[in-house]
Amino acid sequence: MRERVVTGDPLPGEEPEMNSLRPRSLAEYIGQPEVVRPLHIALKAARQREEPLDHVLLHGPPGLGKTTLAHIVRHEMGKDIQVTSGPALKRPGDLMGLLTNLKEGDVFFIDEIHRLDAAVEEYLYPAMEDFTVDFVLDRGANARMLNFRLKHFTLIGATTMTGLLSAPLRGRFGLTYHMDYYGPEELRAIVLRSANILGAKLTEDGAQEIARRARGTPRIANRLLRRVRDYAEVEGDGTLHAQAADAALKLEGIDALGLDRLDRELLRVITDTYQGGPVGVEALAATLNEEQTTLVEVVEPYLLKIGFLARTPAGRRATHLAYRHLGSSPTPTAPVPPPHLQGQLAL
């Protein structure tokens, strides 16, 4: 099965080139002013006091730059970074091995922190608060308690699902920032910067075309840029203008608003099979032969964001905007999106 191009999650094999496009400082970082400004102040204050930055929790949809910000904190503080993920820490011993190797002021980044095992999370509490860990060796009569003193470090946790974080863990973060989808102008600036790094000949209208199909997500924007670059080099003269971008992205099945085959199938199932809804996610998953988690965590967030989908107590419903985009007539009971989304099709 072919990977979805318009997912905010990293695709196999693309991380090395994506890493080369990441900004290394807050001055280079584009967008997220509600995060960048207070983080800049916190970093400057920590440097002035010559102490580690407080623990940071970054939450929001995938692909918006949470990992990038963790690396920026490392560069701004002039320290090293240890990177792991919630699912990778299966036992307390896995966590201990990483914590005891941290030096003073180092950054410890845990992606998908909401997926930490409960036993591992218990060991993280004293490490975050007191920078100590009591580790039990052996069992029964041979059990021994070892107290480890840790260097003061900065934990940065990233999650796409804040609601799955336990209250005790969430309360131990001193700085909490929500990252939202990017606007078209911010994405255009990101794409132009990335094209310059890659040495691609990207025009202003080409950047605009890529940006408006990138679903408000920098990772998707950079991925689409690479697909358009390949198309322009093989099928065109190497220039990434609007016509080349449009042709390349149509070839990928991505329409003018960034919707792909699965997005459109989901909407058509609701509008045609279930007469506009409401319909439960279980029925949608069975009809589309997709996992429920894929629909809830990957497909629905953007459709909700642009007002194509409405979640009601009875289930999912397609809105007037969804019908218009699909070129069909809405049912009399189809929800009308809020006024700020009424002009979404003109983006």
The other form holds:
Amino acid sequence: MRERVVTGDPLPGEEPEMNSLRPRSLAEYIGQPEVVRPLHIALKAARQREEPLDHVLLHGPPGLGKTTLAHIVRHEMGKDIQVTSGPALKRPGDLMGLLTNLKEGDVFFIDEIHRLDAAVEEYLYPAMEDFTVDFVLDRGANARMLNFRLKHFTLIGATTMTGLLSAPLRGRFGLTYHMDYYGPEELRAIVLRSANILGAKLTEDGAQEIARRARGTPRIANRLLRRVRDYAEVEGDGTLHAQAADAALKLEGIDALGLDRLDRELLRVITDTYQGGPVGVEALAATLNEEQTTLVEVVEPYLLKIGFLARTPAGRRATHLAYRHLGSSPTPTAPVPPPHLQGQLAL
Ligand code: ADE
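Please move on to the form predicted together with adenine, as the form predicted alone is already shown.
Let's see the whole complex now, leading with the same chain.
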């Protein structure tokens, strides 16, 4: 799989600096008012009652701040956090170890919770509901069931694919929030805040250039900011203005809308190889030599969001907007996206 600058997933080695950019309180958090406002109330109520917060499920595309919110909850509650992920919990024993270490009110964060093994998930149900776990010791005639009482913790589950979550698991979360892509104004404010922390001289127009290429995703915005900072320090006068941002990001193959080579290749395959579609994702993955899940979970969501791609029962189709962006003329049957998306090109 190729490494992309515009992926919402973390890239190897970038975590330490990115962590320093994470807001630590809800007051510092920019955007997502539909999550922040109700979460603020739930946190305040829990603190007033001196009770742990209800279990929270966060869903939405990668890079929008699900992990950040889990850390904020822990800070706002004044508790500790244990962080793990669905794929890391291979056996019930892995889960037991973490659960039994939790103290009253601690946050237990499970990223990619949709990828939990079914046997591990079963163990989570009584832990979430009654704060107990049963553990079978030994086998055969000597088998004994040990029942552990756990402290009242708050589980925060994060998923990019809420549809893949089993109904019993979904139903055990008291608070469920959807995180959506950020608007250009919010991203502009986020990169200005980050530049301030990093001590980089980012101008208003530089921030705007970065924001409109960040695919609605703070993690991408912060990554682009660092690339622009490198460029400005090496090739420019150290100031991160619009020209430096434009030149730096062009060098990375990122166009004015934040699409990279893989996005454009995917659209080109649909428009040129498959005459605009419809084409199945299996065929696209094979033609592009990419994993199907990468296309579905990472590449397509933003193209769907900006109305460049239409997903129909027969397969994917390129829309009028995609043709226009690629500089070619649409086929007569290319879908026309709804009017609210038509302005995207003028972001
Ligand atoms: N850095 C990354 N995401 C952020 C957000 N939503 N608000 C402030 N800073 C951020």
